[in-house]
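Form predicted alone, single chain, as structure tokens, below.
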Amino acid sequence: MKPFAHTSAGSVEEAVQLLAKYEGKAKLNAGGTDLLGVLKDRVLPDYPEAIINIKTIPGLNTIEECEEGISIGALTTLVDIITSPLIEKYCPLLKEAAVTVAFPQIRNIATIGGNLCQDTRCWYYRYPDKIGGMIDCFRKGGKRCPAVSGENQYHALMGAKQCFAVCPSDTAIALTALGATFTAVGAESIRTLPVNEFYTPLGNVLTPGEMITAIYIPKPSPVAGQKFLKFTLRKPIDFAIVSVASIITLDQGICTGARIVLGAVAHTPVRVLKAEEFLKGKELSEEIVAEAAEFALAKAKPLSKNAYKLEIAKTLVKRAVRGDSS
């Protein structure tokens, strides 16, 4: 790695600043799991001037019970929320997403704000510097992805234009079903947005001088199904070639409500909205959940190699609604 200042932040005020006075040329270090891959292998166009670690900040781990939903701070680590009675007994869906990333020794140090806010995992933009120099993509101010004319097998099948990597946070998609928001501070300022708006087509919204400090979900009906699937290759630690997570309410067996969210498709989650629709006031048949599989992927547009993603994002999609363990 190349040299760099190294700060331990003692809070949030301490953070925020020290972003501002590097003016960009800073990064943040929670759990660092993806963190030192990235400065290990020159990922990043530009190398980072400071490194601050905000592990050392209080307050930013716990999981609390609020009147209306729960609140998680952005230091949480996987496995306190895998093991969590609240996340649980209101959650289930986040819990199922969490414990499918990585392997335990990751899930013990990554956090769930490092894991909102990993960077793409399209091996045009991570390739080693070290083997052959970087890759010009469009990512990195180059004029093209890569991806459209070459190795584009998990690449995005819906909303690319420029980029075509996808988002590879798990437990961004079960948050967006979850309909979670963030809180973002900067040294000026505070704002909460939906997950669902956090990812852009190049990076998500954070400013240069901005960190998440907390996650809030709102407490689904108790009487929803929750439910996360991800297709994997290696089932123990890759990363989704596609997943779905569900929330769906039923009174006497008829669909009263819907939310299905669609992940490793596009460069961030993908909530169904016309399928959604589609099942409301209606009996779960196989025809009819095989119909909203169908409204679900008809926006997609596959590249040259990843075709099959779809046969198994649908599979995906009926399996979740149906409440389906695998």
Partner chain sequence: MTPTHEIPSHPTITFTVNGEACSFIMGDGSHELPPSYTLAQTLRERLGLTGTKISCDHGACGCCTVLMDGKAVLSCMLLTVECEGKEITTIEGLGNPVTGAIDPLQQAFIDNTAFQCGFCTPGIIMSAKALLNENPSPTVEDVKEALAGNFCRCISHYHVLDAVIATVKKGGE
Given for the second form:
Amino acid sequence: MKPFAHTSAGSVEEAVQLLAKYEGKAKLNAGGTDLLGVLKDRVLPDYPEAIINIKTIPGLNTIEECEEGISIGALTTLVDIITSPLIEKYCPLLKEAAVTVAFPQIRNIATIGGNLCQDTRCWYYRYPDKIGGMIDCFRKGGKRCPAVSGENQYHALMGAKQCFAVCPSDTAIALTALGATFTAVGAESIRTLPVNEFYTPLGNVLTPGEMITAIYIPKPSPVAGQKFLKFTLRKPIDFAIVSVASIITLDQGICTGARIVLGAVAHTPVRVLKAEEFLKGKELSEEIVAEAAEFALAKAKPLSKNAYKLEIAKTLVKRAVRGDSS
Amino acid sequence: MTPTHEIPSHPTITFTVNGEACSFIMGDGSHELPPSYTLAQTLRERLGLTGTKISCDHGACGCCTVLMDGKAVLSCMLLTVECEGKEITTIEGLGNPVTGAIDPLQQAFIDNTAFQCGFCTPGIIMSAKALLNENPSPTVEDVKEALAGNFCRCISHYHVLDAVIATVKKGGE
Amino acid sequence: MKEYRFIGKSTPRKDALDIVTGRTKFINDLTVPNMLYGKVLRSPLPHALIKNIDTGEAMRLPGVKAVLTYKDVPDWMGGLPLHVRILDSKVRYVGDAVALVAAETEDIGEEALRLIKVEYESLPAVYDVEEAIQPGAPQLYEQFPGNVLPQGIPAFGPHSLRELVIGDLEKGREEADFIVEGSYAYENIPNPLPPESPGAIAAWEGTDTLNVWSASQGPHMIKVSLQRRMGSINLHSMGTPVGASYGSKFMSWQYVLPAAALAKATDRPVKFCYGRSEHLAAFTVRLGSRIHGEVGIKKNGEVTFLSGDWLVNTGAFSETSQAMVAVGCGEVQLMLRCPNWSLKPKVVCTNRTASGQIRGFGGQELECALLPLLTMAMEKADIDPVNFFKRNYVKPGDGYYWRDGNWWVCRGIDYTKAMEQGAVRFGWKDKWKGWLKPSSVKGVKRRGIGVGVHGNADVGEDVSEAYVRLDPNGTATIYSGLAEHGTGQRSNICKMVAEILQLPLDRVSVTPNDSRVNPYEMGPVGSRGTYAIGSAVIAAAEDAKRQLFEQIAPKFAVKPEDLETEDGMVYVKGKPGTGIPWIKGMDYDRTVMGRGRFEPDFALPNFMMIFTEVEVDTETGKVELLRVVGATDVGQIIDPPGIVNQLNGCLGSAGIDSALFEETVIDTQLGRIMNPNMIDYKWRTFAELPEMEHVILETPIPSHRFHAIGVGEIATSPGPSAILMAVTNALGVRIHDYPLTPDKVLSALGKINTAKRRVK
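In place of the form predicted alone, the structure of the form predicted together with the partner chain is requested.
Next comes the full complex, and the chain you just saw is listed first.
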């Protein structure tokens, strides 16, 4: 890897001060499982001057219960989320999502904060500089997105205008269904960001001087059924082709509450309110569920090679709402 | 772009590898360890521990798996400078250092010919070792899950599963 | 059957301890004092002329010792016929080499690449094999008009097989009850992707001696093939253990020549190892294979003719594609007894990374494209594919043209029993419901079965030589240039020698793989390890034993043939009590050197059948491989765990999984490979293993000392087409486009209508 300066932060305060000092030319490193790949491939035109290790910040790796919710430190590893009794009890959906991420060695080191802030996997964006140079694209400040007329089998189905990359985070999909919020700390600010407002077409709303320190999840209704389904070519390693998170509340067979979120179809997790509304007050027959799936994907506009994702997304919505195991 | 050196994070870094303490002076000088060095690079190039393999170098194949404080991690995706105080175990560190006897897991790999080209074998053994440390009696499904990120292109998977399960059975006797 | 002491017994691999302790030194684990690192600047364009190249700034970077461009590399050539320079003034694929750098560290080398300034004149590029042969298509090489490479390969002799023209097509047409035609392809160019990327270290001694350490499946062939091309130098080739190859690292000038050029320019040893993205984007992939064909079949399953154009896409150059075409044309005759043929191959260059040799060597590529056509014919005739293959697989006494262009008559074994037992183990009869019929349906999931077959008569290809030296202390040393690339063959030749000399296995070893030490060895390719290499080693051991007995016989006052040896003792047959140790017979200051040579013989086809069962989710289009049963007959198993390992290899290295999810994805607007990493290039994981079983019969092969032939290479070959058949049957609709990813399955089911058709 090309050299960089390196420093370890002992506190959040120190980390954000360092970020401020480097004026956007430093990157935070937690698990490193995403960042190091970006650096090794020289994916971006700008190479960071410094890497700030935040694993050394104490107290950011705990999962705690408070009266109305669960608070997760941003440095909590995915394996700690998977094995947490609190997560299992209140938000099994998040566990289901976390366990689909990569494979054990990655989950042992990757953090929830890192999973939420990881860069997109778009293969144009990620193309290694070594093989003829990086590929210019809209996300890197270029004029166009080469995926639109290229190999777009893994790209966005909806909501994209200039960059068709999708949000790769599995936990973000689960957290959107759970209505989580993030705490973002900057040198002179602390913000609470709802997850559904976090992702932007080219990344996220964090300023270069901010970091996520915690994730807060309001306790969901204990009677609601939670589900996370992820479609990939292979069970381990792969990023989602499509994923769906759902929280369905039934009262005597009638749907009284529904939250359905689609993953890997857009730059952000997509909550499909129309489908949710449609389900409420209804008995979840095959026909109703199928109709809800149609509503969920009504806004999809497939590219040349990703229409199959639309079909899979509909199927996953149906299966998640029904509570199927795969 | 010149790297900034104003805030040296660890002028020296110390961790243990296979029970022995290692210290490096961090820096870009010829006898220093650059902060951009991954743990895999340090193990292979500075410590001569070439049993840890680099295949994809991007955290997607498990060939560089080592144990860090007992857990399986990918040494190609860890900066050495961030390993301060950690206990690292590599394939060379398995077995009994006093008697020189190899680990029962390694013996089971020999007995079951649980490899073909052998390039991925150290990483596979380290992943399996981490599993057995945590769960001495895993099921076949547990083993498959623990090794889900370990590449093996020759398809020695079936014999690897036999070897790990044989170790479990032997350990239970 | 004869009971052996080592042959057929499970014994630990000789190299097992080194492998499991991490002590095995692969090429990238080696360093040579004073060594530099080689790096390659790679082209951003698929087709372009280099108008200007400025290396000044790169040269000035501290730690950089050489920067080479097309203007200053030696004129050493690669390719078949020789047509590829190490660096050229023209680039022909994204990733093609533009400049070479040697530097003190890898990081410095990579930084230097970024300082080289290149001006290109971009040329139009072509990727599709048929577009490439159209008039007016971009031309990759002046000397190959229409992008068509000359056929034939000198190494296979003056009549090397260029096409398959046999019998009378018209007669075949008249005799056919059904004739089907169509165009099918196997063009997803999977990468065999051994875990160790290719690499070499080169170091010159003076100007005419070059030492090369390399990860090569045929290290001796690096010497033989390259030293003449490099100006009649003397090349010493040292082979390291190979972190797998699957054919791809056989005679790889692609990494040896750049290392040698940099070493020459700097007068220092240079290591040049591909990185993983380079391995995936700029090293060799499978051939692209497309057939426009026609086949006639009788109601009884007899094939009356087969005709077609076989278009072979070799990418930016031919490593050895004409050889693969020759072998492919041979292999298709083993799979399919047919009196009338007209198969016309064309090897075509296009602007993507080159195709090279991979296990299956032409035959897999040809048959994977051909099988959809054959299955349509079988469907018309309503014949069960197992019965079809049983009827049509080559039998003893049948003839075929092999790669040398000669007509060979099969004196191997009849594989009908293996097919039948495989079918029984798989439960074929119960599951086979007819063409386009699933074996079972449960909700949205449909299961189907398929079968494929492949054979190769290369088990006896090419020459091998070996020596066996006996030392007075009761040890035997095998001198062989055999590379260990995962098959355990170096252990297996020890087992063969131990068996002949009745020595404990730990008293038999093999010399380091060094061309200064060992005689000629082609290498363990084409499943030739057991039969060809094994026979050379066996002959050397027998020769050594004969000499040993000749030396010792006078001491017993008997004839040499009256002696026997066991565990380093010699005794008169039937009188073990008369034994003396070798040292007493030979004296401490004598050794015995036995010599063995194997001469080529193409009369022994091997055989592999693969049965597969899949489950297709008709809502998501996902295909899951549930079960694989392999069936073969190897005469005699040498090493039971070794052969099972090799047959299990049918999934990976561009085998079965190349029908399921493996593919190299190219953006044809940019000419770039989009998945040069191990997340986006899909490979099989521990988490998703199908049930796997093999039926391995042992019908003795008389012409081998232990009655054995090899089969490892072809384990991958029958699988992909078996998967197509299984999914076609599961869905009840024909699907032909490898790999069967969800988009294609949903498209075949009519659920989406955007999937492209690749074959025009």
